[in-house]
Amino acid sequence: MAARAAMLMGVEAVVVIDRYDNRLEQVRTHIGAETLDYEEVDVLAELREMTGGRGPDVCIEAVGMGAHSPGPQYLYDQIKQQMRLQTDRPAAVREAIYACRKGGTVFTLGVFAGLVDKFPLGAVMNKALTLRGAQQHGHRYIPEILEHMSRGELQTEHLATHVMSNEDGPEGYRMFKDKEDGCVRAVFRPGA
């Protein structure tokens, strides 16, 4: 949805990075953005190529503490979490910082709980990046979102990949957490 919001705001090019085929396909089909599978390509090299060597103007990190990466840094972050030495896995934030052009903006909207290690503060300073972060502020944005939906500019039906009854709540949350059966969102409806 961050990709679609960027498109509605007039962004010239939007690239979504993920490793799950079903989510990448949803982006291509329902959002119309370009996609990169970070397990298949060198994301930093691809983004530099797409931007003429400069890097994206804005990088949005939208995964939060559930971030994954194919390299050894992921194991490092996972061990630090299990030892309670850090609460989150900042792999996607790190990559956003390294990818973003000098003078660009890195926006974090993924959920984080507290502390991270190996945060590339030197890269932030040397590249003169602006860091921003926030949760979705419903009172401010819901009226605008509903206007976009009423005009057909924003579709959300494709996100509800698993409609379930309230009684299936624990199973739906587990499926979402484990990324099982292509679960992007489990939606619970009484009597479903």
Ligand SMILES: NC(=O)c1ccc[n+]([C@@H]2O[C@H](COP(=O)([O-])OP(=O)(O)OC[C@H]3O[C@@H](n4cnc5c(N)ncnc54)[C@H](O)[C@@H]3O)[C@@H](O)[C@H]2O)c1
Given for the second form:
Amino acid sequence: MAARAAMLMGVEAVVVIDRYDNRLEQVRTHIGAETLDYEEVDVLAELREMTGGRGPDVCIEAVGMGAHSPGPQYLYDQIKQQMRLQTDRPAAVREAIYACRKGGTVFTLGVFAGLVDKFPLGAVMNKALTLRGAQQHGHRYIPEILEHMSRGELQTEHLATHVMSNEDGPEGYRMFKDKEDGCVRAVFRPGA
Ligand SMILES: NC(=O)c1ccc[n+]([C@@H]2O[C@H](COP(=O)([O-])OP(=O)(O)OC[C@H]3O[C@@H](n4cnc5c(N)ncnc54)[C@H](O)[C@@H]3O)[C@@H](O)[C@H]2O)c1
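Hand over the structure of the form predicted in complex with the ligand; the form predicted on its own is what we had up.
After this comes the whole thing, all chains and molecules, with the earlier chain placed first.
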């Protein structure tokens, strides 16, 4: 949805990064953005290549406190989180800061609770980055979103991968959490 919103606002190119094939395929088919699998490629190198060596103008972190990452930093972040030495795992924020072009903007959309470790403040300062974040301002944006939907510019049906009854609620939440069976969203309908 962040990628689609950026496209509706007229950006030239959007690249979505994840590691699940079904989610990346959804992005290519239903959103029309380019994709990168972070387990298959060196994300920073690919983004530099795609942007003529400069880096993206804006990097949106849409992962949040439970970020996964390849390599030893994942173990490091998990241990620190479980020992309560940090509340959140900031792998995707770090990557966004390193990837962003000088003078660019890093937006934290994923939910964070509190404190993080190994935050590349030096890169923020030396690259003159703007850091932003927000909870969605529902009252401000929902009328605009509904207008886009009524014009067919924004579609969400593909996200509802699992339609279930209310009684299957706990199972639906578990499938969403574990991303089982390609679950992107479990939608509950009485009597489904
Ligand atoms: N700011 C807001 O108003 C707002 C609104 C909605 C959701 N959120 C937050 O946004 C975040 C994402 O929400 P969602 O519903 O899309 O969650 P989701 O679990 O459906 O998707 C998160 C995706 O991030 C991927 N991911 C994990 N680590 C990654 C990494 N290092 N690099 C790239 N991708 C990685 C996962 O594979 C997964 O596909 C959550 O933290 C959610 O709470 C914030």
